[in-house]
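We begin with a single chain expressed as structure tokens, specifically the form predicted alone.
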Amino acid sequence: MLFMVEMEVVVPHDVDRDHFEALKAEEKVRAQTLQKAGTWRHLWRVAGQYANVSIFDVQSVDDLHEILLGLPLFPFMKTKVTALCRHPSSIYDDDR
């Protein structure tokens, strides 16, 4: 199942910054695993914001739900979740 996760970024004034600085370092880490396993398919930066538009292939969406709730960023997120589907004009087998 491909679901597009828009995600945005919100850090409170008064976070611990070296706190902060640890969380985004465990993300990358975290993050590349996952592109790695071909679970996040796509990741891009929304340009001006500290935001990302991403695309996951996932079993379920428990699946997808439990990967995001694991992000050591999540609880600065704010996500939109959308189900995608094959378009049938798309000219690719694979929608890689």
Given for the second form:
10 protein chains.
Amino acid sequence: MLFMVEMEVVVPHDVDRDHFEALKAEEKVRAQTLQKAGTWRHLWRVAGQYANVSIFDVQSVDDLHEILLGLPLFPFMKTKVTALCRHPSSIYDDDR
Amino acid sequence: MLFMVEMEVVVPHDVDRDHFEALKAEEKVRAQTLQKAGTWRHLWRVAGQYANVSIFDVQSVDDLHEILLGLPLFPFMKTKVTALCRHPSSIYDDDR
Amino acid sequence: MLFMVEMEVVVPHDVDRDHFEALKAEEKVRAQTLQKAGTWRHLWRVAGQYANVSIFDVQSVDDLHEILLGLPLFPFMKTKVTALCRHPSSIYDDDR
Amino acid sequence: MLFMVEMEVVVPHDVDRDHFEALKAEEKVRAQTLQKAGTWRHLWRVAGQYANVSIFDVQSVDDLHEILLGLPLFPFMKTKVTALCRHPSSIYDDDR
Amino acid sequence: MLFMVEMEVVVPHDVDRDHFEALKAEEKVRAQTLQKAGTWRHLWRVAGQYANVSIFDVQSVDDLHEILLGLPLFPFMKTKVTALCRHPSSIYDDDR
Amino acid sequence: MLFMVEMEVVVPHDVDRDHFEALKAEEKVRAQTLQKAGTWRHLWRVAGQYANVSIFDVQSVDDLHEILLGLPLFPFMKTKVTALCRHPSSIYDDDR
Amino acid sequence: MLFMVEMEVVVPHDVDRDHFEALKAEEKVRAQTLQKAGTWRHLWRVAGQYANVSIFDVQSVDDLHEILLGLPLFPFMKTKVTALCRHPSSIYDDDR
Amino acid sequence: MLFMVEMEVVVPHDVDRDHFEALKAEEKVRAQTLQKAGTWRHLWRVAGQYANVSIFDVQSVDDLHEILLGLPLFPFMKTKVTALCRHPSSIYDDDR
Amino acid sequence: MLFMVEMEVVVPHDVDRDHFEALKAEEKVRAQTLQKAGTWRHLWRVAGQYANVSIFDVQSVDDLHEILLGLPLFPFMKTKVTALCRHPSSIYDDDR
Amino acid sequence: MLFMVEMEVVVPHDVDRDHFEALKAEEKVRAQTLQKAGTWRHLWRVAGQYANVSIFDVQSVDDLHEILLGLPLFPFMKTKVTALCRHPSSIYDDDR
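What I would like now is the form predicted together with another copy of the chain, since the data block earlier showed the form predicted alone; can you produce it?
Full complex below, order starting with the chain above.
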């Protein structure tokens, strides 16, 4: 079950930099673990912004929620979730 | 070079239905040709809407423009184009 | 799997009234069939508007899409879909 | 009398964490008390966000206001209130 | 129980003028009947626009909905409904 | 001369609470004085929000401005001002 | 008493051109009559748009409303009204 | 004196196609004449949309207005005008 | 050459009050100097807001920019600039 | 390959001024280096705002992203990226 998630990271100018860098490092590990597991199916950077477009493949909406809320940078994110489904003109087996 | 394109189709209630259905059929053929060519890399339906999220892989912005303007349903579409690039945490070779 | 769907019906002033009334009657039948099947779990009117708030319980996003696109009044609707999940403070077995 | 209330919690990055966690615990108790009383009729988490969609069943608008303003996390919330009423196609006795 | 209703009338340029004028006359009669009944408690014109701000005093949200949907000009209106309640600083007995 | 003023109070989480409570008390006194003088003609709470809808009856726009800027909580408010006038269907002598 | 009024004229592509041109001519006469009377105090074109920014000096909000609704092109306009008052730093006697 | 003008062309589905194509041809001639005269300094297509971003170099705002209103496709355009000036970090003689 | 500039002043609640009051005093002096020079042609307060509507008459866009950026309160302002030109129905020599 | 980038700089009122001025100086050096290299093709100030409109000529979207994220003032910027392509009516060799 696929969802597009758009994440924008907003960094307050007076954040503790060391703490934030530590969270970023954790975020990268988490993102790669989820990619290897096949859950975070696509991950692109939005050009010119501290933001990404992602495709998640999850068993349920609850799984999706648990994953997103658990991201180390979640407290600094604005998120937008869009439910996707198979397009009648798609020829790709993966895009479902 | 990757671009996310979000397309929403708006059908005027007084459109000529036969003409519109003919355009839809052409659109499907075009979409599948572009998928087979590797240009239209992903194509998902937005749940509950006459809209899609697509990923295009093109040689240039001019190519992207020519493809989109040439879509049979383009005159009925609202489009939004977002330039994407490689995410530093991505492990996928394809997502670039 | 639960989704909130907000539907607003926009009626063009020059629509064929008989055709529209026929669609409304079909819509009512469809809505009640889906409620009896347990798929359309809640259905409320938004006060003062030709709009509703609905909760759907579906097996997949594709099912949700098929149901919404198949509604007789869909061509006259603006829709907004929100994926819902269990709230940690909920005590209701049904709200999942 | 039913109202949909959408609540989004915005947590300032420099909030006192202990104070905030204490408020969250109180909020959970309050939410469950109101559910048991039949006042907070539905409570869903919005997937991927620190936000919920709720249905309240109250005797008056003043009651609704008193309940919402009294929520421990209210000072951190953005709220949107929508008055609901019975939908002519609804078959549910409860959705009123 | 008080609700503020903001109504904006949008007149399509190709509407049948006689039909529209007839609806306007009916609307005026209806508005005055509801004012005399104490239901439509206040009615102001928004300066420079074909729009009004109104205060309704109703027994239930269903009553409010029935009144608004029954207005002769409803098919040409955009409406916004806001639930009101007593303000702790109000000294007026009527503003509740 | 009537104006609708919508006021939303935004309280920064790190405000000095004693100072703010003192301003709130002053605000209440001021609001009641203006009501008794017939200037602040209506005052309703917006349900579920720290916001109000008010009707002011003033001699001039300058008077309105002076009153609003002088409110103790003005520095924490977002305001929206709408000029109102008599509605041709109104039967109330007061709504002008 | 001064009000800024922003007017945007939206011309439907299928409007009767002769009728519209006749309204435009009437509008010009009306605008100049109101300028000579000192009521329409300023009138500027917004560069690159079929829109204007105007300053009206009126005795009451009802006068303003009557003037605007009476403009021959009003049915094709979107209007925005802003109440103005004397600025404490202004040195102009006229800007009040 | 430089202005950025963003133009979006909106084509009604029931427009007379021959008339519209004739206007498009005229528009192209006009655009090229203005480019050769040094007035329309830059002209880019927005990828994926029937829209452009343009830079105009004019003697006055009135000149700019006259040019834009005189474009054959102006009746089908939404325009946005932004006044530009020299950037303190610019090294280009032309960008002023 | 005329520009409408809309300025809204946003005062952070934790600003140094003495510093801010000093800037306000400087702003007033600057505004009056520019009015006497004929550059700041009109200046009105927006009723109920810490905002103004102004008309500037400048030799060039660069002059306008230099003036606005140099205002003592500029760091606390949101600004919107609109290029104005002579309206074909205007009878005023000054409104150009 | 051309992209329009709109950058707005938002300066928090409690930023360390020396640090910010140092970043501004670095930003200027960087901007001029990129202009000399032909990458930052145009750079204009938006009149009356701490904002610019820029045209970048890059080899790839990844290059564009690296350049923008590397700007010393990027942490204080809101950016908007628009992909541009050759306009069929353009006569300029450079505008591609």
